[in-house]
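As a starting point, one isolated chain is supplied in structure tokens, in the form predicted alone.
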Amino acid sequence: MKLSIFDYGAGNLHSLIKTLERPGVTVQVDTDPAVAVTADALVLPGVGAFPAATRALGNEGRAVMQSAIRAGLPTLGICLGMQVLFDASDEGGDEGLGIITGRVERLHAARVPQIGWNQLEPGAGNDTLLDASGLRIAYFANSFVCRPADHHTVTAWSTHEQDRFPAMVRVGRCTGVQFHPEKSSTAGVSFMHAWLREVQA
């Protein structure tokens, strides 16, 4: 199987790739949209800033990247990568891929950015990937999350202080999550392998 991680150009991807790097998964990095959207599974990345991830995607290849999610090519979003997904976020940038209806809001706490552990707490149904893995606790770093207009796409949801947002979103064969899997340790790495087997499936 050939694994694209799309960069932005805003982060070490090394602990991503080591996470995924496994007998029969070939992981390449991409910077052109049209070029990673060949591979057989996509993982748009957990680090750097809206703005900055929806410039490096341009007009042209949204568009491409928006197509090729849409009509089944198996999707993970990290952290920014799930943020991605959305529709706009109040960071500013360019449109995201619009893949789930929604916008990218603030924290609504007094600690920001939130940073370290935190608990998923379950959403719509049982997700196979959380029971596989058995991924209850994970590593969060972040500032802005997500905000679905149909919550029924809520998989895992978490809280910080106050503010309880989406943890974990599904739609067809595309995956958010708003933590960080290959941050979160054993079970964190449990959880990436167990995304593969379904994407191999």
Contents of the next structure:
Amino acid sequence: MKLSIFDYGAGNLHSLIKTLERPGVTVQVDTDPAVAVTADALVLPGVGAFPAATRALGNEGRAVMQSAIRAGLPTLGICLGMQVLFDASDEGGDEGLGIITGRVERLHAARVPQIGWNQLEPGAGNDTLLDASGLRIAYFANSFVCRPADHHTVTAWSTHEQDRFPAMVRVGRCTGVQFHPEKSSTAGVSFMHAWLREVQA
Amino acid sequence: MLTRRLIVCLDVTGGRVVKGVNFVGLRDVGDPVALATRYEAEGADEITFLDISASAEDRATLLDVARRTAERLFIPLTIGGGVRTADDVARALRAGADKVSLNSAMVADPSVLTACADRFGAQCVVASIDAKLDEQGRWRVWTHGGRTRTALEAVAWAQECVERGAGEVLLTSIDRDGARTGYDLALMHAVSSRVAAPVIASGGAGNAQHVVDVLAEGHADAALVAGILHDTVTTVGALKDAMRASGLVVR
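Switch from the form predicted alone to the form predicted together with the partner chain and give that structure.
Let's see the whole complex now, leading with the same chain.
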């Protein structure tokens, strides 16, 4: 299986790449959206800002990636990568991919960014990836969160101060996580492996 | 609800973890990658590498260490020590750091914080502040590894750092550093109650109760420990157990 990490040019992908390098998986890092969508699965990584990420996509790239994901390309968006799956962000920048209806807003909390390990609370039904990995507390580093129009897409929530926000969303074969599984120790790595198994199944 | 964190700090130079008192008589204690991954396995929530290199050659090896560590470590890695510019931060992040801490350089030019936050996001910018009680009973900021006294007052300086873009404050009490008599609870409380960012308490850990106290009474979000682990006075597991037993929410 060929797996593409779309690189917005924002930094550390080492740990992420290592969690994805499994027998039978070839990991490539792409800066061209048209190349990225030719892989069997896509990861939108988590470091950077919404304006820079949507700029890196560009109008053409957005259209290409949008139609590939809508057509069923298995996709995992991590932190900022999850936010890019939505329509737009208060952080600014261009439109997101619009795979999931909703907006990205700043956390309603005194302490922003949220930095640290937060508990995952059950959402709509059991999430097979969370069940398989045993991930209950995950590492977050974010100032913005997603506000989906349809709460049935949310499979796990988290709460920072008084603000309850989606920790994980699922729409078809597209998954978004606000936390960093690649920084969430053993259970986080198991989560990544469970996602790979789901994609390969 | 966020858990309280236990962060393990390793002093690194020339590609090795060392320890010593006041940079004198440095002793090799092991390979940074092996030690970092061991502390992760024991339950550490984060790892910090503090670059204590005296030479440019030794400094260059740290980025290679970060790269090798990031490929095996699956918890956040912070790099600090000798970071001066936004380009230095970029290099550390690209090498494998998740966060970078600045200290003397941000005192010399506070605009570097904003430049880094704008470029990489506040979540990866850590303001490292070394504070020492002065004759008037105020916490004063010192730089250059505690050798240079500044005119800055620690609480106001921490607030300014966060306003300028720091996502976290790593607060070290010079008075308590290495003393193992407990963290400076008053300092930690004064800063954590005044800044809208997580405070990582550093300096003074001698036992598990000290760690519990700085989180519960000092209101720190995280406790940084170093010497007591390297000297096997205690273990990460024992510290996390004590945190949990005291009613703190931990991973």
